[in-house]
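A single chain, nothing else alongside it, follows as structure tokens in the form predicted alone.
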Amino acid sequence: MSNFERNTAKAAQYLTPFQTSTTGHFIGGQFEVPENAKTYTNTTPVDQSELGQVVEGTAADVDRACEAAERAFADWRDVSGAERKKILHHFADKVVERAEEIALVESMDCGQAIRFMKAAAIRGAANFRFFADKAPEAANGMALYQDDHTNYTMRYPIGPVGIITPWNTPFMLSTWKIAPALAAGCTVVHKPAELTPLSAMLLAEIAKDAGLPDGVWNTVNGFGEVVGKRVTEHPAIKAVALVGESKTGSHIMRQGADTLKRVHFELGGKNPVIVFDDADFERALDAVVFMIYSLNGQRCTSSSRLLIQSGIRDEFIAALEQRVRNLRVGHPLDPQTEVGPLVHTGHFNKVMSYMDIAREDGATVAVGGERRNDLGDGNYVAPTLFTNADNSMRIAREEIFGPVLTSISFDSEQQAIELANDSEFGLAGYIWTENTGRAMRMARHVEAGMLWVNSENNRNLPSPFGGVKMSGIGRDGGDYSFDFYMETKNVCIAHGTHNVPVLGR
């Protein structure tokens, strides 16, 4: 039996319950359907067969959900660090153990290949790790000393927080937002995405079976127009972080408003890749085709904007269009497949109406621009490449998410930036040059959360994630995460030496 035959014979294994029962909620530590409730049909992008049915959440879902999640702030908030992260820890060893199942059900689930899921659920694991050794000292904060006062400060866990999770790595972004969470002593309602429902379910039942108490951790299933939207607007809920789309980012800052609701939003990009005439060549044609046809290229940090200096750009165009060319489309259970199906059909409808649009602006569709038909009636379709674009196009402002690269040419060090800060996102960009000075004067002019000199996407945990302008609010990572689910107080000590103003003696 090869590889893939055994992937996919180990995938109908765990896909089987849900294709046999109903997907719900999980509520208060309890796995419901409720009585009557409306269904809609969740399917795979392979080859469009369905997965099951999965409840379409109501608001009172979301409001018992909400409600158990109140209930058990007060206990899961005055757990010690050190208990929660035991706890944490034992969570993560669940992920573990459960990695294959997680990994098949996800690629099945959203169409990313399994090599990179294999991972993504190998990270989401580490994600735990690294905030429940965090845990202890979440509350910590810093003390500052007068001649007459000493200030201190400490953290305590804002309450019950909404996370809203996205589609493309459902289980390891819903990691990386309720593991710190968790770690600072919140509880949490999780809505994630209705197209991918099945790892989020996975991760409610480590959750119920790590001993979690009941109520810490909620997740209600559903459309972001119902589901999301009373999550954002109930009064419970004191913090709300999305990874989404940029219009969803404000629809929730308007839903949150009447009850002051904190946010973090990780949302859109059209990320560049500048690739200077001194760029070590290989390293950075490696990179550039990693980072857009990986995982899709639905990644929210994906370079779509290739700025290749005028100098190297007719050789270095030739050498991507090769690579282009040479990558495998196919079954996202195949340990060969780099690229596989879009999530939905209407996403991949999406991703195909830029083809028309690049050619109707001018640009040239040098490699890719078509659907693979010989895959079935899965959502395939060939890599892209545009050539000859500029950045007034659509293809180089709007944010695709797909496998798709639009490459612009660019002659000067100051061009590149003008080219690079020309867009609404502000998410992610990369660099490559052997020139140190210039690549400290990118860093500094290049308007973007996030920059990687001479590497592709390379994650560090401790560090802070997040983006600028219309791709976000606020910054994950380390204590920067905790700074956004805790609150700070400060308390004033005096010494007994100063003179206290005196009225009406």
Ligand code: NAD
Contents of the next structure:
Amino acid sequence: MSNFERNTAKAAQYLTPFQTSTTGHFIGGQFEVPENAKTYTNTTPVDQSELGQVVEGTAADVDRACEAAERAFADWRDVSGAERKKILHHFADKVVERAEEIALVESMDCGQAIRFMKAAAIRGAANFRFFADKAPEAANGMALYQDDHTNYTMRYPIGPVGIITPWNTPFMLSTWKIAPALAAGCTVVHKPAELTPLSAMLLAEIAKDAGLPDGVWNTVNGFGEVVGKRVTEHPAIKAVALVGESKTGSHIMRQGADTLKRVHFELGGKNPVIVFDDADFERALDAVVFMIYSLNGQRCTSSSRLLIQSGIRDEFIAALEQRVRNLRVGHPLDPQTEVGPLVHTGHFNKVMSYMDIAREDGATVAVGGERRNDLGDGNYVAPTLFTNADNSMRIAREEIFGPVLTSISFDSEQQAIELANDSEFGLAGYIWTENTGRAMRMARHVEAGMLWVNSENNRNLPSPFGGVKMSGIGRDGGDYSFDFYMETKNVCIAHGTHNVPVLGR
Ligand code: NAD
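Same protein, the form predicted together with the named molecule this time rather than the form predicted alone?
Entire complex below, previous chain first.
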């Protein structure tokens, strides 16, 4: 039996529970399918076949989840950091035990290749371990001395929080947002993406299994406009963390205005990778290919705009074309596959529409530009490279979110900065040069929350993660996450030496 056949057999086994019973909610520690609930059909992008029925949550379902989270908060906020650390490590152990199941289910639900989803499941466990270890110090603050007073600060959890996640790497991203909230002492109402609900239910099962008290973790399935909206409006929810599109961030800001929600947004991007003439050619080429074609290009930090300096442009583009042609597109459970099917037909159609837009705007479709009809009914896009583009074209300005790269050439450092910054987004940027001074000048001037120099996407969990402009508000990672999920209180104590102003004596 090949590894592909073995993966397929195992995936069928792990998907059976979803196909034979309706996927509902997890509220107050109970898995439930509300009576007379409406459901929708969840399909796999591999061949459009059905993966099961999922409950379309209602505002009333969300209200019950928020109330459960509010009740549970009264106790969870006072559970010691050491105890939270133990429970969250236990959670991570269970993720590792079920990593194969998580990866296979995730691949079939969202179309990402198994080679990446295996790592994503393990990274989910790492997210929990990292924040578990930080839980005992979450409340720590600062001491600020004055001559006559001492101020000290402490942090405490803000309350129940709403966490709204997208479909591109649902398992990993959910753990990235939920682990710090729990470590901080918040309780959670999770709203997974409607297109990829399955791994969120595995997470809920693990939460129960790991001994999280009832109501600390709640999951409500359904659509953004109903379930997501109500989460952002409910008065018990004190903060909302969204990973999603920029326009969803705007909706949430409006929806949360009446209850003055604290918000944290990780949104879209059109990230430049800037390759100078003096770059390490082979390493830059590897990184450029990896950062747009891995994860099907459905990645917020994908380097979807290649800015290539004119001295090496022809040679670099020729090598790049060859590599893009070589990419192995196929079934996500095949260990050889590098690019799988796109998550959903609607998204596939959006990505495909840019092939015509590119031609109409005058760019060259150097590689790809079509559907892979040889691969059956799945949402398979041939990895695509646009050349001879300029920054005014829609393919250079809009987030396509597929295995599609737009390349633009530049002459000078100044021009590279102008092109990089001529974008409504500012999530990430990548700089390839052997000149350290230039790297530092670029890092200073490119408008983005994160810059990688001579690197693809190395992640360091204590480092801040997030974007500027339309790419987001706030930072995740290390202590930055606690600042979002917690309130800071200042206490000022007099030394008994200062003059208290006297009135009316
Ligand atoms: P999306 O914004 O359509 O959906 C994200 C989530 O928001 C879903 O759960 C959806 O149901 C919910 N939602 C939709 N409308 C809502 C509303 N009115 N109120 C409350 N919730 C609502 O995003 P998507 O298409 O699922 O994901 C792709 C997007 O996510 C891309 O733009 C990508 O760049 C972005 N993303 C960003 C990061 C980052 O870290 N910056 C990471 C991954 C993905």
